[in-house]
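The chain below stands alone and is given as C-alpha cells, in the form predicted alone.
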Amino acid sequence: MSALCQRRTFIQMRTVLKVVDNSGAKKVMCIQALKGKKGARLGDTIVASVKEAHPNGKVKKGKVVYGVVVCAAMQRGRYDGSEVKFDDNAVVLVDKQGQPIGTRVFGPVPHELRKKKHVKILTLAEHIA
C-alpha cells in the first residue's frame, strides 16, 4: 500500500504514538484501548509502553503508562458537519486518576476533550483546535 492511499484506522494494539508533552517520553506503543472493542479514537484513554524516552525525564523506557489520545489520523465528525483529523497519532501521558504527568502540552489539541472530561489537558495546551 502506498503512503497516498493509506487507510486511516483506530488506534489499536502495537500502534506507535508520538508523545506531545514534557513528561520525558518521546514515543509510546499502545498495549490496549480502555474503551471500545475496535480501538481508541480522539479523546480515548489507552494503556501504552514507553519505547523512546529522554535520558532525564519523569518516565523511563519500558514503563507502562496511561495516555489520552489528543491527535488521531482517523477523522472524527463534529456536530456542525465538519471533520477533524491530524497528520499523525499523538498522546498526552496521564496517571490513573487522569491527571497529566507533564506540565506542558505541545501542538494543537481538539476541543472534543472537554466532553471527555480532560479539561486539565486543555488548560495546559498552547493551541486548541
Given for the second form:
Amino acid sequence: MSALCQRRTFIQMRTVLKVVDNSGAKKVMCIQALKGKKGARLGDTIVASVKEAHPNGKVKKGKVVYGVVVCAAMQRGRYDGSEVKFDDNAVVLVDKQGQPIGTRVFGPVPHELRKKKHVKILTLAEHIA
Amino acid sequence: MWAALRSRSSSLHPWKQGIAVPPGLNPTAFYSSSFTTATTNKAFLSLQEIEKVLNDVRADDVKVLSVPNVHADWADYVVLATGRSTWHVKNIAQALIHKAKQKQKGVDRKVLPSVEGQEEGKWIVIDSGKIIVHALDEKAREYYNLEGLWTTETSQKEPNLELEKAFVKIRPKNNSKKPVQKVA
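And the form predicted together with the partner chain, for comparison with the form predicted alone?
Let's see the whole complex now, leading with the same chain.
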C-alpha cells in the first residue's frame, strides 16, 4: 500500500463532523453509526452529540441529535464506476423521523442522497455535486 | 467484475430517462424496453394527472415550479401542495400513489414512486423521476419556505459580488486628541 495516499476511513464513534445547515450547531461528535458494523459512510444516518453551537440556534450544546452524512472523506463508489470523496466530514441535522431541523443546507451535496431517500435535504441544498 | 460494471454504466442517472431501475431485472430486457417505452412509461405521473389528483383531494395552494439551474440534472418540475392537517397531507400522498398504481394496472411489476416522511405527516416528498411533489402542512411550508429558496436561487449568487466590495479597508478616523501610534 503506497504511503503517499492517505487511507480514508468510516465515520465512527468520536468522529467530529462539521454541520452544514442553519440549525444552530457548528460541530457534532458521532456517538453511534446507525447502520454498518464498521461505521457510517456518505448518506448514512448517525447519532451525534452537539459539541459546538451558535448562541441562538435551534439546538444547544450537549443535545443528542440525529444527522445525515452529506460529505465524507471516505470515497463512495457510484454506478458508473467513479468515486466521490470530499475534503472533510459534514452532516445535516435531522430529527428522528428524517425531517431536517434547519431550513437551508450550505455547500455541495452529492446525489447519493436521492437513492437513500433523503430528497428533503437535496431540495434544501444550494448545490448538488 | 468488469462486465458487471459495464452493464450498469448505462443506468447512470436512470431518472433522466424517466424510468426507475427495478431491482433484480435482467439488464438486457431493461435495454430493450427502455428505448421503446421511454416516453410512454406508465409508472410516472405527468403534470396534468398530478394536478387533477391534487384538485380532487382539494389540496391548498398548489404551485408548480420549473426547477432552477442548480437542480436541473435530476428533476424537471417541482410541485408544492399544502394540506390542512397531517391527515390531509398523508391523504394527498396516498392519492398520488393510488393514481400511480391505477395507471399500471396491467403490468406485472409495479414501480411505485418513492415516498419519504410517510409516518409523520408534516412533509411528504413523492419522487417520481422527473416530477417531485412536496406535500407539506401549513406550518412546515412557512418554516422551510421552499418557494423563497427556489425563486431566489439564481439571484443568490449575485449579492456575493457586492459583499467582496464591502470588505474594503477603511482608515479609521482619528477624532481623539492623541496622535496616531505607529504600528511597528
